[in-house]
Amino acid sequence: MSRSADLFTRSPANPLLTAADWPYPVNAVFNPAATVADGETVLLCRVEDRRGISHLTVARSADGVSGWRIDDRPLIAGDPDDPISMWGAEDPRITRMDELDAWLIAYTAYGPKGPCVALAATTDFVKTRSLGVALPPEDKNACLLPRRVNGHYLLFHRPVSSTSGSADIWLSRSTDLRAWTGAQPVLASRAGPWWDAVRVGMGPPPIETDAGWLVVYHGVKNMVAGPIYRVGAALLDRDNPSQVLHRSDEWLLGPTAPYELTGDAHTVIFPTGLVHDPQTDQLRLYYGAADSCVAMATANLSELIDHLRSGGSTGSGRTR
């Protein structure tokens, strides 16, 4: 069984993508959401401009390290004019659904009653197409399973709950995209002095494999020094999604690298991007690194699915 420690391997070209990369004046670069289109790696990267405030600008590299092509206005962005976005589009992912013909974007619209999931569709990443507000307030975290089950389109997301301001992983369902249903919890930050015990949330979209959804997720811990955002995974079943059957005890991959330590949020890796080659079975999971830049790391798919099934807790993830 390989150790966690040793699963995943930072691009020696990190960060990827920063700041000075940029065709316009803008503070940060981060969080991005992957896919593969036209043979590219597409990520679509939360930009944070001078005023604080985020949008979404598409990024293409033809290998997925270097060469990046940076589109010169951003793909989506708040409206300053409606009180759901007007303070910025942030944390997107992208899946893409082929009986759709079409990637569907999930991402985070954020205005003065907090941020909600939201949903849009692209054939190009030229131009999309709005569906709409998922799900309401305070709500985020949220990406889109790439085929239906059980006849279902299905979203994770993470609410915040109003009464006890716990933060986990939840399950909705939909047969349309616009309206969303059964909500379920999934997976949830556990009790006590765990690297995830604070709050977790989705990463990028599952990959579906043999042994169940690949998902990969962020946990959080307070320490004295401030909070510490790290990497998890687990699986799930193929036919309910809402059942855990194997999730990481240790986290696979944390902040150690300086670009990770030191940024506008300090000791923070954020997944959301993750792209994966069935010639090579190599994942590359793309992250923000401290708030401020794009970075990446590589594992092996069979490697990453062999720990889990071996080494992580098995059962449901809602331990409180």
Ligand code: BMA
Second form
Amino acid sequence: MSRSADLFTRSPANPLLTAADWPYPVNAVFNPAATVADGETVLLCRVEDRRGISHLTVARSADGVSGWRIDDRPLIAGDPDDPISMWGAEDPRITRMDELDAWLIAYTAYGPKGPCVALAATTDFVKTRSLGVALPPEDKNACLLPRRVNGHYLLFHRPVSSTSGSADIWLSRSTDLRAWTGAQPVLASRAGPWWDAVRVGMGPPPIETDAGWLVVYHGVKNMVAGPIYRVGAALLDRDNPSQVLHRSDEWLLGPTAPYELTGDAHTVIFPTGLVHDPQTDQLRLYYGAADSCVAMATANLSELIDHLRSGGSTGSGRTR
Ligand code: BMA
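Now show the form predicted together with this ligand, given that the preceding structure was the form predicted on its own.
The complete assembly is shown below, putting the previous chain first.
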């Protein structure tokens, strides 16, 4: 069995994108959604402007590592007159939906009402069609599965309980991508000293494999010096994705590189984009580092699945 610490390898080109690369003045570039379109890697980056408000801008690259071409304007931004999004758009995830011949973007719309889940569709990453608010505050870290399961579109999301304060991964169902019902808990934060005890949230949209849906998620532990955001993984049942088959006990990637340790938020790896190359079986995990820049790490999909099946804990981890 591979050791959990050896599964991911950081790109030698990290950080891939920083504020200094941007074609207009910005404070930070991080938490990128990722997909492949027309043979190119497309990242939809969270860009924090010099007011502190975030929008989402596209960067494209032939190899997913270098030669980035960055749009000179946002693809998605908040509306200064709308209390739902006047504080910006954050933390997107992109799902390719073959059934719709489109990409669906789930992102956090932020305003005085709190963060909520918004959806938009695009066919070209030049213009989008808003599908509105999917889930009201406080909810974020949402992403869609790339296909329907038992006739339903499935949206993973992370509501926060106002009574217990728990912040766990749930899923909801829809037949029209507008009305979301049948919410069910999927994966809970653990407890006590665990690395994912305080909060968990879905990372990129899960990837379908023979062993189940591969989930990459972030977990948070609070330290005296502040929170640490790390990366874990799990496998969900293909036909019933609220069922956790395996979950990594150890984190698979934690902040150790200088660009992950220091930035606007120290000690943060926030995974939001995942691309699989079936030819090489390589996974590219794109993540925000220290809320300041975009970085990437690679892994082998089969090795990751073997690791989860042989060494991950079984069961939902619903410890609260
Ligand atoms: C989360 C989100 C992310 C951010 C992370 C670390 O709550 O707001 O956008 O990257 O915190 O600060």
